[in-house]
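Let's start with one chain on its own, the form predicted on its own, as structure tokens.
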Amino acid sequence: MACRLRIGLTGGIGSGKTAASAWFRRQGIAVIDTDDIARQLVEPGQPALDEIVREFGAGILDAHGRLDRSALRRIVFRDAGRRRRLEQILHPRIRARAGQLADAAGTPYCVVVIPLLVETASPYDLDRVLVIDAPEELQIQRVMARNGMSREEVEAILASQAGREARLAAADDVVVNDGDLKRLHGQLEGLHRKYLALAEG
């Protein structure tokens, strides 16, 4: 059974978006996690897979063919028109996935986690778009004790991502994660509840 609502969850990193559908799983609500189809997609033997090769070259492979993501994201880093092509040849593919999985999700509503949903203006089905913000100081800080990054590291792929004025405008909701995960859940617990009502709408 499809989900009746399709929420689109979004944020910069650093923001707490893995958290937050975390909480959302453990309300027993379907999530759908778009940075897990891409990493499928690009398993050995995908269509995609070879595409990408064929436009970026063999190098992109590590020695066992699988692909080299810290090998890719160096070319796309440099060159926006390289990374379109690489969205072009991964997001309709995410898209029509993601679609598949909220058509079986059997749930009133349903999360579907999109990281670059502002940035790539993908024309998801989506009913709505929750996006979790922090101030940017919060998001450096976090990443940098999460990965292990330098600041320099953390600021480019915060200039390479939507600001948080762009991003909050597309937003119907917006949860502001600048606390202890206490006070992230008690604002979910709030949309949760809102969800379920507007799904049996």
Ligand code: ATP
Second form
Amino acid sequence: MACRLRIGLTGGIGSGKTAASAWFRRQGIAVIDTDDIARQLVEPGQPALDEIVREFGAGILDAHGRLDRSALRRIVFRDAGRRRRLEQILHPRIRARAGQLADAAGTPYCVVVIPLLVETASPYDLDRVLVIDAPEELQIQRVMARNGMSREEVEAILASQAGREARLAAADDVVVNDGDLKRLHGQLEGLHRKYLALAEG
Ligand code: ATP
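Right, and the form predicted together with this ligand of this protein, after the form predicted on its own?
Let us now look at the entire complex, which starts with that chain.
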């Protein structure tokens, strides 16, 4: 049975996407993670990896024939045209795979985690968009604590992502994750009930 309602979950770095999707999983809801899909697509032997090598050269492979992510990141970081090329290779495949997984999911609704949903404006097949929102200062503190990154490093990533306003403009539902996990879970509980009701209707 395909899930009847597809919820796209997005949010900036450190907003709480992983914490929120873990909660949905614990409720037995199918969670489809596009970052996981992207990683699987570039495993050795996958057509997307062959295409990336044709486009960017064998220099983006490590000694074991696996994708050297930092080498690729260095190339596309400075060059918007090449970044677009990479997206053209990956995004249609990610969308197709996410669609297949949603079609195969046996839960009334499913959650598709798409960190850069607003930035890439990819035409995903979604019924609603849920934004996990947090004040920037909290995002910075959380990511510094989690990854041991400097404030400047986190700020640079924040600057490369869509701002809160652009993200909120795309939202059907918003969870403000500025309290403890209990508060986050309480808000998600309300949405869970709403999504179940919408999926029934
Ligand atoms: P990224 O985009 O970097 O993957 P994310 O949006 O998935 O981040 P999380 O990993 O869920 O964000 O949260 C960032 C960090 O903040 C984690 O260490 C997480 O445990 C912590 N965190 C998230 N929400 C809360 C909360 N409500 N209370 C306390 N800690 C939290």
